[in-house]
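This document opens with one chain alone, in structure tokens, the form predicted on its own.
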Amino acid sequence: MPIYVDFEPIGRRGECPNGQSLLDCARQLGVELINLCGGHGSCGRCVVQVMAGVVSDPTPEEEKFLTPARLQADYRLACRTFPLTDCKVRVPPESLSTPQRTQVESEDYHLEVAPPVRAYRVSVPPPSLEDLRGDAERFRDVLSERHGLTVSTVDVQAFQALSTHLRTQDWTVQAVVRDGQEIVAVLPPEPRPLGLAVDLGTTKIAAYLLDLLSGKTLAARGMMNPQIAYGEDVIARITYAQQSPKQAEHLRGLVVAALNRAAAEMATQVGAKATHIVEAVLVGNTAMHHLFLGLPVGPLAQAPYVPVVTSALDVKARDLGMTIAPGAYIHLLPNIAGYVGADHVAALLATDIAHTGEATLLLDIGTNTEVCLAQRGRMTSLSCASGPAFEGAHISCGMRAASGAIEHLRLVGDRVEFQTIGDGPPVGMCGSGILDALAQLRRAGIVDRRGRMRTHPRVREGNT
């Protein structure tokens, strides 16, 4: 029999299957709780307070992270607590996976673009009693006669739209041809063909809409990766995806839905439609790449950590659930290894590090950081999990760059001055705040060169 769970003050409530943890109930109802460990009871961050109803008894994991006073006040870890009756749960602000600050700004370089797709304006003669050729045959003949193209393949959904577009656009359309061989879209004559570039990060997603004729960036969107509710690192998500094909597909669907929303919003912003996007490129670490494609991620978690595929791929957007031009392809750059993915390849290509002529170190800092040393024509790359370090995962007051996080700090005498994200009351410290604090403590002589705290009126002993 289902159990009714009410999450306050968020106002999300509904029925959940019996035997499901409060964390799983929160996920089902769209309440994003912080769970760095993916719901295994080892991070102690998914703290909630049971206001009404009966739940399971506290576990050893909860006794480890919660003081007796907090347990007495009905504070619990959502991942270890199972409702036994209908219940009401309060979610403290610090337990919410609040939207992080996302950054999509970058330096804009003028580059000569050579996309694999090209649009050709085609004016097709209307049928007549003297010319009874099909629309497709007249269309392809004009492409051949006026543009010298002999296409070998026409995407079936491009064909399905052809007759309607010809008759509503006075017999003049744009044929979008990929690699000179396949017609992937038929568009009205006015809109410029658009491209979509995506950096699918573990924590954040950056999406860019581009004019494929000029290479100009028309719009950009930054957003949280919605998979974060199921674990803030790739290992937690791999573990979740391995539990069942349904869960793996759920993670994939979350990203696809987010990308479709971003594409539609950016297209609307520039007066276009998402179906005018005729080519896309997506990069990400190997785990994000595999989850997006629906590939098995188990091999990435077991030695020797081999990806399912390392080569570049071209996949039809519609086969992945993307609602851009139905015949469009998504190009995925190659992976290098289990934990050095296509996003690192993109960084190598963008910086042209292989041809610098001198020893050069490239750092791509994120939840997973990749480092490449290029010297004498040889490149050596590795990766490490830096997100937990920058986000204070093992610091009692550490948190991500969300509202209320201390992001800047300085010491003025014995006074501490700080600034929080959103100018709200402080609830923790994010990576930049932690670095500021360490620098200020070292500068003031409170921390010595070995990292040891010296005696100071503001330094407290113990954990209080």
Contents of the next structure:
There are 2 protein chains.
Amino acid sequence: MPIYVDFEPIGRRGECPNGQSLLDCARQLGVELINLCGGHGSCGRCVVQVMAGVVSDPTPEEEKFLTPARLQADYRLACRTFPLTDCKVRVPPESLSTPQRTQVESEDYHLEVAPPVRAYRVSVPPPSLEDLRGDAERFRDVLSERHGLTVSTVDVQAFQALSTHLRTQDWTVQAVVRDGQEIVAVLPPEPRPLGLAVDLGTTKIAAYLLDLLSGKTLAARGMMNPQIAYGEDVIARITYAQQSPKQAEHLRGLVVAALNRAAAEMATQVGAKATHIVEAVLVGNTAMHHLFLGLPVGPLAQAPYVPVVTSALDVKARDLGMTIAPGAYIHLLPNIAGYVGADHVAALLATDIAHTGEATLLLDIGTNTEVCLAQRGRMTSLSCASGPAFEGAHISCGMRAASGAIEHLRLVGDRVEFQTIGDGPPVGMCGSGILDALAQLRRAGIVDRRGRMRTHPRVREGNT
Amino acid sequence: MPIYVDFEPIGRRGECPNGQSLLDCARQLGVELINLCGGHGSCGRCVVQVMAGVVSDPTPEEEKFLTPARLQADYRLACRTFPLTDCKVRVPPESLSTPQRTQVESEDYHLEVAPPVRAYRVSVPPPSLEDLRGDAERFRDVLSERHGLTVSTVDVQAFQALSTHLRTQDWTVQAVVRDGQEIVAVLPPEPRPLGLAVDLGTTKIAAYLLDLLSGKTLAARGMMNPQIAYGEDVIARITYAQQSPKQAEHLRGLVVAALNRAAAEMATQVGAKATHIVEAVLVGNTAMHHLFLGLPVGPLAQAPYVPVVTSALDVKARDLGMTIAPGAYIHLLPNIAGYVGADHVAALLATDIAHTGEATLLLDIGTNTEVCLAQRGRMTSLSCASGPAFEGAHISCGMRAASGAIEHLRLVGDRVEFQTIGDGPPVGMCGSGILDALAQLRRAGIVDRRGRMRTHPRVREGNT
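Right, the form predicted on its own is done, so what does the form predicted in complex with a further copy of the same chain look like?
Below, the chain from earlier opens the complete complex, with every other chain and molecule after it.
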């Protein structure tokens, strides 16, 4: 019986002939694992994690390169590991020779910069025998006298920073005030306040670092959603999370860690610190939204599929484990329904579809695709699963947009011209390649308008 | 040269003759360490922690009873440990055969029960195909329709509990609402909402569990402030905390752990859970207040000795590591100055001294004593160190109120009648005993009104 191996988050699946190692199998499927020693167990670089299935026992080479804790978590060297049953194998980003491609580019979109937080430069008189007010009170009095602000709340961690910054910054600090009411952060006087915007997709995460004064995007990061190792679609994630609170928290932790890493890297890239990020906004479908907040996802999987919460939320970053400014808020846009989430609301807002005069259709294609039909201010939205088709699942040569995937394709006469990611030999076809292929087949008259293959000299009858 | 050993938090100090173990020395000073084996290193019960000074190396018996981590933290068996220099030794409560006495009794005080939180029993219609609102929205709508409440905020952890409780409690839960604005907790329908009141003293901590509906005190706990091992007075604590943020956080953690333990024990005692505590109030002197909040204490030790903050604060329990209801607030009364803190404000409020007509003096005697003179609504407060005198420090036979301390004393003719804590043989004198002794000496005319000893047949000239 043939053994099948599924490499995630790349999305390459295929047969592993008997006696082949996971590394051999990966090579055959075009998954470019790093291996410096040629697969002899002596470089320790082809680390993978076995998520499901039975494999051969760890070898002495693996015990040399992997800590007991990692071995316990089923980390293995691909070159020393032989599948004994069908397997699901996670490839950590650091084991890939070419990183997976995630799109973060977009059309520029004009909007007014009006963040909920505003930074004030505040110079406070030092205490003296004639002025024995507490640091916080002197600080608040200046905010009130000079800036006309009556803040009602000071975040406890902002308090913790206040006295230290005042005394080391010659009694001048930046107060970051949210909605004119709460001091969410106290920063040294120089750094510009930063914002973080996150699109938390089922498959991919896009994160952007913004200058909150100019509104400019300073840096962007695309990455795979690390939860993918626990299920490719939202239903699989919900099922995994429902098995125990610990598993739900594990999924949550994976995303939080990825976002913290992205925030820190982007901040470093622009010469700042993650703690200068004083406001964040995050969108995702309802399941991603709930998992990120630690909300139960059970109701999403049971009729009538209601969310725990649909309203917009403001949650302290630290309450979610985010290591930006600890008093900063993360704003979450409202959800519409169990399967039409905050990411769709973001799409509605960004396209301003409510104010287009004519009947207009909005498509947000992803692992889940959300569709909105708008006409004369009335909007009707729905969603459907589409990831499997667009991301290569259930397509015999399908794969995600990793190295070797055909991402563009053209029929030129009898020839097929194509471009692969990384320009290497083709190993499969990703979503954009599949769309290109369909469009080209349609244009060439090989596929009819109902999607059916016509008889054509180049079309062979197969067994599918 | 004689070696002196100081046993804390008991407060017993004395000479340790050469060749005596810490256990021998403790016995001689009346510190009642548990030892079941008679000091032969075979019961492992006389565990102490060496905080300062040099002692003999650990023995094989100690390696048997103490983990490497505990040995690393200078935990030792008193019977196997011989001091080589002057030492300071901490006696953990579990190593004492009779617990130290801390007073939590007080006169009853009538007040109106008006906590900032109120619990509402809310029955929510289950979702259906005709009612696809999110759980939170259906819940909020009922709160608004039935109870006229428009809550603006729902704590994120209350959200996390909401859906689960609704589905397991037949769609009826208790919403705990603070100031009519924020849902701080969602509880099952039965448990009564509880409150926690804490007096965080430099030496002792008193904690009370209250029924927030009736205002009744359900349970009380007195305990030593575990920070005492790092300094007996506030100046010593501030010095220790200032040496590094890690040390400050360590002091904070000690108190938080003690309070969490007390809260859990009291809740268990009344058949409840610590997570049913939905509001807390804490007072302490300014240094204890700042250390508990993780605020810098440096400014308190430098002229002009200003606090970081004097205003009253409401801080989320979870932000301080308190394991009561995670969305609950801890209310901290305002501080007045660097050395007149929130505990004094509590004393002013409890005695209502502002409204006494005549000139009135309020004394709050503790490790620090705060004094307030009130006349015609004008109040003048100050503080002074008094712990050393009242708690036995710098008194040759002084000690804290532990087993064997003379706590009451009377002169009857030529005889001295006294009572010790635990009714055992006397080993020293604690604060109340010292006060009794002074009062009796004054009454007998042996001490004059200026505090001077008169010549008296029973008074001997000594060398002090």
